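First, one chain by itself in structure tokens, the form predicted on its own.
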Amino acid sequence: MRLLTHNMLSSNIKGVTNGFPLRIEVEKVVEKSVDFNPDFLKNMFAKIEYKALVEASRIMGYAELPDHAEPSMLESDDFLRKFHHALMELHLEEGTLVCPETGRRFPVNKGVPNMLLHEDEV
């Protein structure tokens, strides 16, 4: 699971008001090379919750992103490459996503998060 995906997921358990960001518990991280596309990154920047991305990337062992970012930084090739690596190339292969409100654990196996809810959670 890419951090791009993680940044879009939240817990949809009935009654949960604070289901984002899901906390990551890492068992296995892999890096997968992806073609660098600056235009895609510039378009995605406004859609990403940057603070959650920074926290998730650090949990996965990547600490190169600055704590804060602003749109003017998108003109820096160095920043774009770091943003690209965190967003697109870090993959949670095995682990768990944890709801910040309820503590409900969602497994990630072979890079696929299982966000299915139990009957009583719908």
The other form holds:
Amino acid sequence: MRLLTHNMLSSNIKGVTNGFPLRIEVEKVVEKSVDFNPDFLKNMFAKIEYKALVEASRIMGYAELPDHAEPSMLESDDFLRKFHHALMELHLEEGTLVCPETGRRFPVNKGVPNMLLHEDEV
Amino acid sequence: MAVRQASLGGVDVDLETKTNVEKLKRGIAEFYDESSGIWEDIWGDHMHHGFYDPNSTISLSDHRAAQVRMIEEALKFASVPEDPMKKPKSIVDVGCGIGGSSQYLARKYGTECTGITLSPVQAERARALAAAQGLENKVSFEVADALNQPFPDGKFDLVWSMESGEHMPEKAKFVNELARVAAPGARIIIVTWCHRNLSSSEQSLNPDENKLLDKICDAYYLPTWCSTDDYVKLLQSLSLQDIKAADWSEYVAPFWPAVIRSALTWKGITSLILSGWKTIKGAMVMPLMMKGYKKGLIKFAIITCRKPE
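Provide the structure of the form predicted in complex with the partner chain, given the form predicted on its own shown above.
Below: every chain and molecule of the assembly, starting with the one above.
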């Protein structure tokens, strides 16, 4: 699971008002090289929750991403590459995503999160 | 009447229904865990009908092109923009199978697509296939429930459901979720199996029709069917715009005979024997699908709409 995916997942357990972002517990992180695509990144910047990405990348072991970002920073190759690395190249292979409100744990196995809810959670 | 309403999700869902829904979801996951491999082996990564010119004769090799054409025709029907400024930038594939549509859409629009399926086997396979195609950075997959999508509101510019709607036990909830995760201005595309529309004097299908559908439901882990009109009404109730619906049954007619023929090849038969009872049962029910289409009972429907800005 890349952090791009993590950035779009939320816990929709019944009664939860803010299930985003899911807290990450790491068991295995894998870094995978991905082609650098500035246009794609610029499109994605507008759609993601940047703060959640920064927090998640730190937990995954990458501390280079600046705390705050403005769209103007997308013109900087340096920032774009850090953004690219955090968003696209850090994979959670094994671990857990945790609902920020209820503490409910969603497993991630072989890079695939299992977000199925139990009967009493819907 | 109560059964049809329950399938639409129009009455409060009681405990018995909830348990049945859980059983159904498990059945669906297990069915695809077991059958995905054999389908992929013979038919490839698109687990949906092909779109054919009516009365054409096709060979097995043309079917993949027809499956791709189905995707393109659906996008065209929904008027999904191709202009670089207006094309979808985020896509969700609801009931993604092994990711055939996800891969195609991500490649076509050059953007990211995420797919959800109840089957862990399919999600894992989808991930592997995408990686093999170099699309690992553009497509992702999660094990999740279409009736409780793990996404915040308004996330996706294109909400895609290609032949998964027929598995959804509470149609109202299903459509609600599709609308919820759609961004303002997003297009929602549902391609699904429906039963014929009821006339104004009818409360339900006749008993013979229900009997035929029940047999199919049992083999394919389908809940009670609804009609194309039912979908349109649900979309209207959510104030979605540009609602369009069509019956594409004539364009998919060659599909089931072709699937049956592929099952009867040496490869088909041996694969079925090795796969498992759920898959074999699914294969045995295929002639009933043909019968349903021939009788005008089963319809291959497309329903699309746009979420207001």
